[in-house]
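Only one chain is given next, in structure tokens, and it is the form predicted alone.
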Amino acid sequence: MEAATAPTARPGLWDRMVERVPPIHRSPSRAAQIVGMLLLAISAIFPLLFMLSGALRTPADWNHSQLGLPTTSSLEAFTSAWGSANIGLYIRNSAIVTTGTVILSLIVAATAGYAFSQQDWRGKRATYLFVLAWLAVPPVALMVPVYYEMSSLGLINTYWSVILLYTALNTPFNVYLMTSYLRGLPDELMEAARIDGAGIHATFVQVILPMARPALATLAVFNVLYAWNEFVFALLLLQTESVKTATVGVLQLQGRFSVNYPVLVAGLLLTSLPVIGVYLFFQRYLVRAIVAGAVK
């Protein structure tokens, strides 16, 4: 009679997790990639830590050493920025006028990039050049008649002058990307839209927004960047402090003659965690986006 063979143990977890992750080629520049993306990722990290480390010191311990970890912890620097700086009040009016601009942008640029892309009219190529041809007009520029222009207005320190202005500075890019990504859709879509009847609004609505939502997401990004971190047109129209806005907002934490740097470190760190969350909050849609052709 044949000896009873001895079951076979089952393989445990790690061994199981092991087997299913798939075999790196390791070539030169398969390691060439992972060093870069590795650098990558702490050159993008490291402000981040530096500003929380920065924003956990007391000032005598940043006046002993600005790098490393903090030797005595305290959070009185977030305090001071959020309250006595009013750091709050900056965000709040930071996050009104982002809303207002991504909002704005993105209904200027769709219709736009579907009247250009998808209907015929007279005009329609040389309008599309006026546009795109304010892409090399410096922004700097055009600050003299931009102020004359809110002041006639009576638009100087509130939000919409500078809510119509980002949104007038981004119109370009905005309908330039929109409308490349819309040319890229299929004919068939609008052509089944108009058999079943739908008219221009009705496939708008129903067929072209739907196909464009990874583009609106990048765009909403790069306007929400871009509004968040303007300055230059911020401080020269919103010049009251009950609608300034973060970028302005932390300047005044910088002293004439001192500065007290762990305050300004925190005031830094917390108008920076709105972007951070919202390029989070869209990062698959920007990725769909790419993957699709929307950024060329």
Contents of the next structure:
Amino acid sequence: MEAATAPTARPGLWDRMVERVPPIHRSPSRAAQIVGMLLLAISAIFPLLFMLSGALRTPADWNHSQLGLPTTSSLEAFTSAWGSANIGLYIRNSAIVTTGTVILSLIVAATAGYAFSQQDWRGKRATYLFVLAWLAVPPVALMVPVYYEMSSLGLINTYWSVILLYTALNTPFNVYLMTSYLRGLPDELMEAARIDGAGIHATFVQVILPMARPALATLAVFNVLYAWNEFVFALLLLQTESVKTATVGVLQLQGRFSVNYPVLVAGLLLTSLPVIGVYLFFQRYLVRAIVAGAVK
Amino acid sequence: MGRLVLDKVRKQYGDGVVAVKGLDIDVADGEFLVLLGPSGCGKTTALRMVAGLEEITDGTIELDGRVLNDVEPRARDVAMVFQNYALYPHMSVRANIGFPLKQRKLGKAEREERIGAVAETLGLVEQLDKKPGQLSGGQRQRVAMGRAIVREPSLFLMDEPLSNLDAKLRVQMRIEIHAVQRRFGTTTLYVTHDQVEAMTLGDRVAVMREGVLQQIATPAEAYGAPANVFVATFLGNPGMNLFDGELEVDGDAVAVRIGEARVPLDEAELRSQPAVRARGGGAVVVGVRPECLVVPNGIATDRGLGAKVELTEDLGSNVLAYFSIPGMHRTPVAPAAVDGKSPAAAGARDAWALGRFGRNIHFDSGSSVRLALEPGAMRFFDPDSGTAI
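Now show me the form predicted together with the partner chain, since the one above was the form predicted alone.
Full assembly next; the chain just shown is listed first.
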């Protein structure tokens, strides 16, 4: 008779997954942390999924259910949003405004940060505090004077109105972040550049700017998000169709008496995609900026 | 060419702190001068004033007869090596070394030629396209040296350039710095708190304390004939033993009483310190280097001290032994007072003398021995001012 050998049971999926987790992470508190982070991730991704599933529905399907998976899969809402509401034009306008704002903001932040962190000049501290004080001013309080100023400058309905305003509104934070970052650079580098023969401008361009890349990337992301998503001042200052930005323009999809929700969310999704793309592209720089200096 | 003259140079900060008090130093062309002293003695401030990174409150700094006081750092014709190398992290080794040349608008061909020559000298050819982050500590140090050398300046300034390296690499880089300086013959001002670096590298050593120059001399002079008790205890590891003594002059014979012992001065001591005899007697501080206390091995000597072994420390290469000497009181100026981390801290206890002996000597704790003084071992200091007699 053959000796019966007990078949070795193949470990189940759960066991195999657990095996891959290092023992140090197999505690209940770790599990709670993971569950917490999963919930956070779901809450972050849910609005996007909601927009995507809504945009793929027909109006009838939307009326039937908003939350479940779409029973139809139609791109009609996208074509309709793109065609009827000039979404392409609005996205182009937003791109111009955002690009202009980011370029101008980075130039102001980098030069001001250099002046505040690396140069000695009379009144530096007072000027820095004055710039920072603007952090405490709510932008909405500026609506009337800004409108008055822009119209007297003849800038209403031009890209420059919002580019200049956004840059001004973000400058206190931008300058603060840049100054702090540059203060953290070793003084010896600037001193070495001075001894090696570099003047103020050469030091800025050849030494400071390349080393400030993580901070510049961080600021770029913040300013892109702000300029792309800003609504109130864009509504106030950009009133003609040809200069409207995406956040304002997409409102056209909301009729006075009825709303075609799939078309509206399709428009919202289309206007969100560029900024999501920018964020994903710059994300690695953001992480780098956050951990910069953590290791030698 | 590169003669550096500091004339009554003084540095006072805005908060009233005076970091450098009337510094007079004359560094000859091609000389390697080491500024040595404990933390906060003003040596780095002095160096930074020469570099132009600190304003000079008073006095003048001249390089080859040209007053540098108001000259921009970049126009001073000096190159500096920093403690943490200060390499530009985003540039390759090639760009780092070539940076000063680029600022001088040298053509690309000439830049490449000079970078290549320097890289060859410092063994950096393989590293030219790497970033500083990819280099070891020693290689970074070489790049920093390269960036200084490539300009062919009149003066090298080095601010503790070896202090970030481990002990073994430090020795190696010390030798390389010495070789490079000899090869280029460039006047060098080198700041360190490490006396081994000072003794091995410097043509002369300038010892500073609290902003004041204590002594400027060759390493051998400063070690053998310190100008005051500070230099005596700061130089040497462990520093010089300092005993309270009583000078006795009797005609031609001069002796000093240390505790219960009476030690006659020998010819070398009297010749090198003629003011001792002229003093005619009285209290003095007697300094003796630890290695000048020897075991006479049965040979009779009148220059001896009875001592009791209190403690021994075997360092491998040699043995440190702490002795109490009957009737002797140690002066308050103990090495421990100069440098709290001194291994001779135990020697700060009353009446303990410290000796350094070869590894083949063994002492039993508590035993009595007789120690002899080597010829010329004793240095004499004024007990009030602490200056050499």
